[in-house]
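We begin with a single chain expressed as structure tokens, specifically the form predicted alone.
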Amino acid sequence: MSSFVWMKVLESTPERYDRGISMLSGGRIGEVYQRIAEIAAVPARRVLDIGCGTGAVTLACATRGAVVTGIDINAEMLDVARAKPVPEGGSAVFLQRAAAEIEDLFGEASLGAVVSCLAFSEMSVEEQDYALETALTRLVPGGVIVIADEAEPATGFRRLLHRLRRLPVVVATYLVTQTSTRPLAGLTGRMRAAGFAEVTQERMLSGAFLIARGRRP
């Protein structure tokens, strides 16, 4: 699974983003979106999607009856998201905002769930800590956070194969964007440090994709 490594490249052509991510995940990225929505989006729950991109997770949650706000700093990605139909029975609004603006957008204990897919790995550790700490205060007691991102497989052999497959994509990404990327690491520990309880994780897509969840006590 090398979709995250290609994020910077695909973001430069937002209209091709969904197709590119699907191809790079072997057509299985939709399974991740649906799993996030399954965990987070009970009917009528108010949900924040951090780094929503072209809106796939936002709309997956809305399909389950949630009222969702998707935020992203990339205006062109948001244009793609807004062009997609909102499923009947749910609600989706897309705003051009950064994760650092969460506390200005939402009051304390105003959200039932916070979700994020392929966004935390683009943040610095300090930005991740801020987003987690702020999300905790914006969730109602018992509210959930669900974060999905690329992560190295747990076993040594799969980790080696993952790195070998990933290397040429990293090089191509740097040549196109002069930036690099890395799998997300240490997330569950930072979630616990931010104050989340019942922190668990699961692996998808041959172990190269991590979904972590936690709950506000």
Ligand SMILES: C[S@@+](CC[C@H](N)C(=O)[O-])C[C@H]1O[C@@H](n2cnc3c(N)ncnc32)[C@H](O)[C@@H]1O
The other form holds:
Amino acid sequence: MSSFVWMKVLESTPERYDRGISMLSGGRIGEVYQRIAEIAAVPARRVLDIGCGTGAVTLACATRGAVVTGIDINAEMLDVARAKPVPEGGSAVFLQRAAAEIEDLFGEASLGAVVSCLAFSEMSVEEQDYALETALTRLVPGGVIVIADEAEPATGFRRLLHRLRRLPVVVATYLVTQTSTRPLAGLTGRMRAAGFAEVTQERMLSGAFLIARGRRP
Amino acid sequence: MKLLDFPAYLRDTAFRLLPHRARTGLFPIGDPGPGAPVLVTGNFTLTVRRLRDVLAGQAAWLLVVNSKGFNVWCAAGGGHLTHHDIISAMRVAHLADKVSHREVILPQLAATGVERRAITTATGFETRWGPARLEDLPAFLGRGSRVFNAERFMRFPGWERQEMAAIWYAPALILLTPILWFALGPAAALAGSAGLVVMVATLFAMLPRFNPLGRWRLPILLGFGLFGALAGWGLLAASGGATLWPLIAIGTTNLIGTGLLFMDLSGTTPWYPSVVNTGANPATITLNEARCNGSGDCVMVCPRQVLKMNGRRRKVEIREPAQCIQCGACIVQCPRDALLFRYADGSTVEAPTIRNTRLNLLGKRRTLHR
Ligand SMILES: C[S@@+](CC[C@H](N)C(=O)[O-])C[C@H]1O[C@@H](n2cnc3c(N)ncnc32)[C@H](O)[C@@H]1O
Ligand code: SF4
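Mind giving me the form predicted together with the ligand, seeing as the form predicted alone was just shown?
Below is the whole assembly, all chains and molecules, this chain first.
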């Protein structure tokens, strides 16, 4: 088949992203979004959502009254985000910026929380480290960081089992929505290395999802 | 190319429309010191491999930016390679600590999506356009990073046309060969596939000899279709399998092939604009002369040599409007927003809109907001 058929499919991804991610998580991704907001968002707190995509986490935090900025490098994803209604009481602004451009938007110690969901796994390790290091300096002391991403079981055999079980969903989701994710490794260690304190992690969605959090000392 | 790279080369060319991601970051070529030039590129595996090949023996830094695995031209046009990606890569690689100078060399074909001034504002690095084609890089570096005018022009040599031909027939073969094999046997499958490949390969070889946007394009394409069918039929006859259904199947295959090519052959070349969306309402590149201050930024990025600087008047002139492929690079780069597209229906699209729109492969501009 020719170019346009393929590209047409690939390029409509942003509109299909929400459906794709819902499929991948068996319809339970909303629980993750809520959990992130529960940890990070309180009324009037300044929150940054890195790699906000279609804005799910940004809006979940805004619903709790936070003043949220969602940044994403992909203008099309942001267009989908901007089309969604902003909840009353909170505020949400979406800007096209890369994770490495946080320093251009926020001064030192100007954010109450930094959140990021399923975006770190799309960055190179060097990029993740850079984002962690800048996020640290932009947070107020005591400010919280929450990073959620797909995770794999820690041991070899269970990991294999997990991959096999997931394969049909991954293929089906890719075919329908061209959305996929890949698990993130070694995150909490790198958060500590970047200077975060009280780094802990919890698992959700039967262990398939990892939510790591920490604080600026 | 190293022999070991050949399988990856085949994958990258045949499935060029899918992303193939190379590692991002700052890589030394040869033994670069802090004074060596920094060349920016996207992370399409084929490009990175080719760059390493042509740059062998040089001393330079290669900054591989996340273009989501697409080549620079498509990535920039489609919104997958912007100044945000370049700023990111420069910072993440701590470029400012690695080199003593403050300049990066950008690929000219990224000009549809990359705004140079944003890079300078964010990083303090000056930027400069390199040549349009990577094989001109050694000469470019040899003369102290100066581009000759001819190197801004998009060539489309025979071997590259064959690579483009492959993106048409490779996916077709993957679908078609098994179907023909199951339905009509191996002889029909091989003859049908070979006929199609011969047809598309010949067509791309002869591309400089006809105009895929001209009045005669349909009869010409049908001629190629017939030629492909004849090739297939000949093979079939030679193998003694020339029965009715295989003959029909091969004829139909080539007909469908030319039909698909008819839809947007021009859009798979760097010589013509894609016409799927603008065929009925073509755009013309237009200069608002009062705004032009003769900076020449547009001339530096046009891959079709449409624009010329009139040094005496200090104004740009649109010399070859018919050569324009409507990529929008000149419009994006003009510091005075002096260039625009004027459509046949009288409407115009100006610089701020072009900067906020991305082309999809159908040549359609989708408006985005920032
Ligand atoms: C899988 S989506 C997640 C979207 C959203 N956070 C969610 O959970 O639904 C990942 C997003 O990260 C963005 N992204 C990837 N790398 C980025 C970077 N370096 N800077 C900013 N955004 C990035 C992508 O554009 C994409 O929209
Ligand atoms: S004149 Fe046409 S081809 Fe040249 S840069 Fe402008 S839009 Fe592209």
